[in-house]
Each structure stands twice: as structure tokens, then as C-alpha cells.
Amino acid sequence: MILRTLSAALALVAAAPAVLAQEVKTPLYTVVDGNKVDAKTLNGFRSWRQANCAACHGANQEGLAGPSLVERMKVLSKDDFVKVVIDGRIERGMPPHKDAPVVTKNIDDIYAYLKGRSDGAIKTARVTGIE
């Protein structure tokens, strides 16, 4: 009986790492299991979709008519990101978004979402909230 109980306990301990959630927490975002994010990052994802950024940058942010944001976010500072998004880069086909409230009001959250994607903490383009 004791041996059977000990075996069951060891089996639970061995299986525990497989069922524990993986969490990545930074000052910008929190991600669990690669696709569950904190409320601000989820708002960034929703704002990204509402602003239709995927039309140029692709549904997975890996580029389409515009560049891959997964790669560009690795080298853009936050100030550069905000400047490009708000003022645009007309010569490269990027329109300004200074008159788009969904972008201007949520620029910090959009940045957090895209940094999470670029850093590899957010594994999928579509995310849900942490419950």
C-alpha cells in the first residue's frame, strides 16, 4: 500500500511540469502559455485588429505589402515606433495614423502587443486574456 501511494505521488510530481502554465512577465506585458495576455496587451491586440494593420503587415505581423513587424520591432525604439505610426512614412507607403483614435488612444498597448510578438513571448498572432 505504501509503495503504491509513493508510486502515485512520484507520477504526479513527474507530470507536474507539463501542466504548469509558462509565464513571461516584463514591464510591458505578461504572457501565459504563449497566447494568453494581460488586459493591456489584449487591448493592444484588439486595437491592432480594429485599425486594420494586418492589411499591410499581415495577419501574423510577418509582412505583406508592409514590412514584418515581428522583425522591425526588434530594432525600433518605442519613440521610433510611435513616430512611425503617428506620422507615417509616406515615402515607404506607411500612412500617418494621427487622426485614428483607436491608434492614438491605444499606442502603448499596441506597442506592448507587438513587442510581445517580436520578443517571441506571444507565440500566436491571435491572443486571449489571462483568466
Second form
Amino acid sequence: MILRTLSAALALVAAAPAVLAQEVKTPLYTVVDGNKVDAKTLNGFRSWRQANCAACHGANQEGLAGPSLVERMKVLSKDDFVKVVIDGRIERGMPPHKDAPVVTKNIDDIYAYLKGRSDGAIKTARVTGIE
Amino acid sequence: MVASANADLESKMANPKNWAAQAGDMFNQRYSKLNQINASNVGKLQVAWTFSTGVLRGHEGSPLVVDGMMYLHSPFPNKVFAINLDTQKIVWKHEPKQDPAVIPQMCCDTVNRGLAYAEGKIFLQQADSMLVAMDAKTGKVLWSTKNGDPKLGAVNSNAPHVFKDKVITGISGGEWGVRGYIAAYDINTGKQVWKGYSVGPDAEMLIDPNKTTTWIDGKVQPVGKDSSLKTWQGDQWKIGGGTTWGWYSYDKATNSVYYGTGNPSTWNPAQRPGDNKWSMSIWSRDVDTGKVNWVYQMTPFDEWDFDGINEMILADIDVKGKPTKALVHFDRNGFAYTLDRVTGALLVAEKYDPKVNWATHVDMKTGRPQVVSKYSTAQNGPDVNTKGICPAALGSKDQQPASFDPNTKLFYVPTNHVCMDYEPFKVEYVAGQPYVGATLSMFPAPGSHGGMGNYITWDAGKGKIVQSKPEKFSVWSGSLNTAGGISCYGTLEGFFKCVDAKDITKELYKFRTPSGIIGNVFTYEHKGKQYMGVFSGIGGWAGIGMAAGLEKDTDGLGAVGGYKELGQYTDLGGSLTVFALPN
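Let me have the form predicted in complex with its partner chain next, following on from the form predicted alone.
What follows is the entire complex, opening with the chain shown before.
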């Protein structure tokens, strides 16, 4: 069994190393066997699916009508991510999600899930819970 | 009621020099009497002229030609050009101002299937649901009316259709929980004359429980009270789909408009137990009142997104040896239906792709498909990936219209040869948000020629494939037959092809246009010369990955998995290519 845990701190190292010390306690996501995830990340997957993000970004997040999230999540900061998702980029076809409760309520979990996919820690788009 | 109100359009259609409606006529036959280009000389075709719309994304439908003027449309932002065929100058150009917020509300690319013409007016059905009438000579907007609420996902991609003194239009948004309807507007004022919903209370569907009929127990019988409401749980019908974005036809003799309704919302069947009537149905409505003459549901309780919106082709043919006023429909579900268009009686329902596996057959007594449990996404349940369903959600045929040749009495059908895996999941309805609830992946039909399409001829009287010509990709272009004995269509790689109508395996001509073709072939005559044309411009569902900037192949909502190779053949770009014989 491969257990891989990534902390929020690790994710933030590049962007803001100064906050490392205080962030180290909260793991962003936990993955077992590449496709079993913690409850929050599982919720992120379900929310992502329900919001129909796959229609534009592909069921595997590798891009379709919209860009590859595997790639984009490497570049976007958490704040950038939230802004794009909530406000949208209408001119490029990205709808705003400020009126989509499944997104607004679960955006942190969606972020964790997509970050796990982008990092390569979550091996398949379709995940289940850790038993 | 003015019986002569469509005399103008009828006379324009009767002259084969024009291409005055999207299908060329009101029967949706897509047949031209022009014969200058024929089976013996079509091989000499040359490009006569080309025109760029300046818009990327999928170009469906075709231009119209009326009395020496050509009218072209584009996908969003729905530009319209009027071109004088003598000078090839743009006489007028119209670009509506639409809120770009409508772009993400359009499922499967920002396509538009074209314009309608009647009595000196051009009708445009914009993406944002505005229906607009323009002066055909000047482009001046004469009236405009709002047909739906795009904030709720009620947008438009269909072409408006003029029958009598009305312009008929539908609505899209089955993936947003839009409750479908069809509406008729006065061509002179834009005032709504009637509106009939696809699901819900009888009065709102314009169904008379005693007079409206359907196919029950081997015969045509009244539908009875609450025929739709009884087949939905609770209020689910209010967000029940049944949208109407296809091609409509009209028969003067029955004074009826014929069309189909799309999938029930959501794609997760577990959330909407029941037959979900009258989604997935063929309709006949009185064109003056909208009242429903008859209705027939092809796919009760859809579990696969087999929208029933494909065109209804009206033709007088022999059905099982008997001369019949028939309606022929090639459904997304892989069955081709022949009905008596006067009575609504079900006459033939057979597979037009031998790979169709989700149902064994259609029971002719009940009219219901016999679903195979293995491929039932409802029986397998949410969060289970049902594998190997044929056809895929985009159907054995999607909206790309087929043609009918009165000489061979055969139908010429552009088809998809694609299967899918389908995993439904629970989804919550939020107004104006996607309401899909399934993840799909699509791939070429296994155990076949490896391609994703076939061009076929179909005997609708017998329910049999006559010939089948394999294609590498889905044939997503509307076909055209002519009195010259040819049948022509486009391919996703971008080829414009003409085959022998008597033997479609004989390819007589092909030419590589600038982009993949999802537009419909049309023809016209100008100054004694016959021309044939087609839009190219890849996009639509088959090309959506390409249409909006695909980076890597994936299975996404489904459309790209099987089409990943397309990128080796074509790229975006909307243009018209017009062909003629050399002087």
C-alpha cells in the first residue's frame, strides 16, 4: 500500500514560503493506492462532477473545450483558482459559479481534489473513499 | 388565417434555382430537381468561389439562395451576410449584440443551424433566444421577440422554419433542466400565436386527452387525461427537458408541423422514474393552433441521452407494399421509424446500424423498445459505469439531416458508428446551472471497420439498409440528392463528396475543403449554371474539443475520446465552398 500525504504547506512552498510553519498541520488531501481519498477530497470529486466541469475540461481533467486542469492547477494559486471559478472567464467560455452552491460550498474540497490530480498523486479521475 | 400566406415561399421553393429553406422544401427531403451536375460529369467539379464567415467554431446548416441573393449565417455571434450573386458583393451584414454569457450556456458548441426566408424577410434565431425578422433587401430589423430565458439555459441553436404565416422555433437546454416547447410567431409582427410544451399538464402541451392520439396496443387511440403528468414523479416534469432543437417539416394536406422532442433531464435516470412523456417523441401539431394531432414516444424513460429531435422526413412511399403518406425518422437511439403521418400509426421500426445493442427490437404492438438489461444504465444504477452501449449518446445519427431521393425511393443517411460507456450520478438542480448527471466516454463501434461513421441508403418501407459506405469519422454533414443522380455530403476531415445515388459505394468526386464539414450540402442555379455548396468549419458535438482549443485527448463529456485523431486532419475555420462545372 502506498500512502501519500501532501500538506497544504508543501503546496504553498513555491508561492509563499513564509507561511510554512503555521500551515504544516493541515494536509490538503490524502491518497491511498492512487485512487482512494479522504472524505473532503472525495467530496471535491463529487462536487466537481456534479458541477459538470467535465463537459469542458474532460472527465480526466486533461482538457476538452476548456484547458487541461492538470496543467492549469500547476500554475494557478489558490486565490487565482477561486477567482476564476467563482467569477468565470465568460469571453473564453468559462461560466461564473457564484450562483452554483455545489461549487461555492465545496470550493476548498474541489481545489484539493484537482490539486491532487494535477500533482499526479491521484492517479485516476474517478476516486472512492479510504475504507 | 390566410391560406396564401406561404404562397411566396412555396413559389420560391418550387423554383429549383433557389434554395429557399434549410431543407430546400417543407418535407425535409433535401432533394433538388437541378440536373446540370450529374453522375457522369460530377467528377469534373471545380471550386467556383469561397467565402469566409470570419467565425471559428462549428458551422452547421447551410446558406439560403433566393432570387439571386445568398443569405449566410454564422455560429455565435450569429452574423448574417446577404451576398449578391451577380457581383459577389456583400449587400448587407448584420451582427447582433448578444451577451457572451450565453456561450457557456450552449451545450456542445455555439452552433447555429441557419436562417429562414419568407415574403421578403429573413428570420434569424439567435443563440440568446431572440427571434429576429430582417428585411431581406436591407438587413433592417423589422421585429424581434424573446423566445426563452438564456439565464436558465434556454438558448437556441435550431433554424427557424416558416410554415404558412408563422415562423416556428423551438428551444435548447435539456442539459440545464429546461422544459421544452415549440412556439409559433406571426411572420409579420413577431407576436406569439401559440406555444406547446413537451411535458406537463395537457392544456400547456395543447393536448386534448380525447382527440390527441398515440400508439397503444397496436392501434391509434386517444392519449387520455394527464398522459404526461402520470409518467413523472412529483414535480420533476417542471425541469423535465424534452427540448426541440431539430428540423421541423410541414405537410399542407394535413396542415401539420412534425418534429421531435429531446431527452428528459437529467441524464441520471434514477432521479426521474417513469416514462417521462412526452420527451423523446415524434409530434404532429396543427400549424394554426398548435393542437397536438398525435404523438409517439420512441424512447420511454431515456437512460442514454438519445434525444429524439432529429428531422422528420415526409415522403409518399410504399410501406410494406402499400402506398403511404409516410413520416420517416432516423432516431438517435439507432432505430429508424416509419409512421403514417396522417394517423400517427407505427408502421416500421428497425435498426439502421447493425451494431445497435441497447434494445433487441421495438415491439410493434406496444411501440416500446425491448431494453437489454446489460446496457440499462437505470438497472445498473448510479455510480456504475455501464460499458459498451451502442450507439453512443450522440446517436446512430445526430441532427445532421438525411435526404430522400424520389427517383430511387431511398433515404441517404449520414450516420455515426460510435459506442459508449455511461456512468450516471446524482445531480442537484440549480436554476441556470448544468443539470447533466452522467460521465461518458465514446469510441468507434467495436468489431466493425474501425471507423466512426457510415453513409447508408435505407429502404423505409421495408426497414432495411440497402448499402453502407464506411467512413473514418462520423458523417456529421447533411446530405443532398439531386435529379442528376448524385448524393453529396461532407466529412469531418473536410472532404466534400458526391457518390452515385444508385450505388453509393461509387465515389464520383471529392474535394478537401478548408476545415471539417458539419454543414449541410445545398445547391442552386445562377445565370444558367448549377452550383453546389457546403459550409466547412469543424465543431459541434463531434468536434467540440477542436472547436474550443483541445490540448490533450480525453473522454470528457464523451465527444472527444473517439475523435482524437481528427486533429491530424483538420483545424478550425468557418467558410463556404461553392462548386460548379468548368465553363
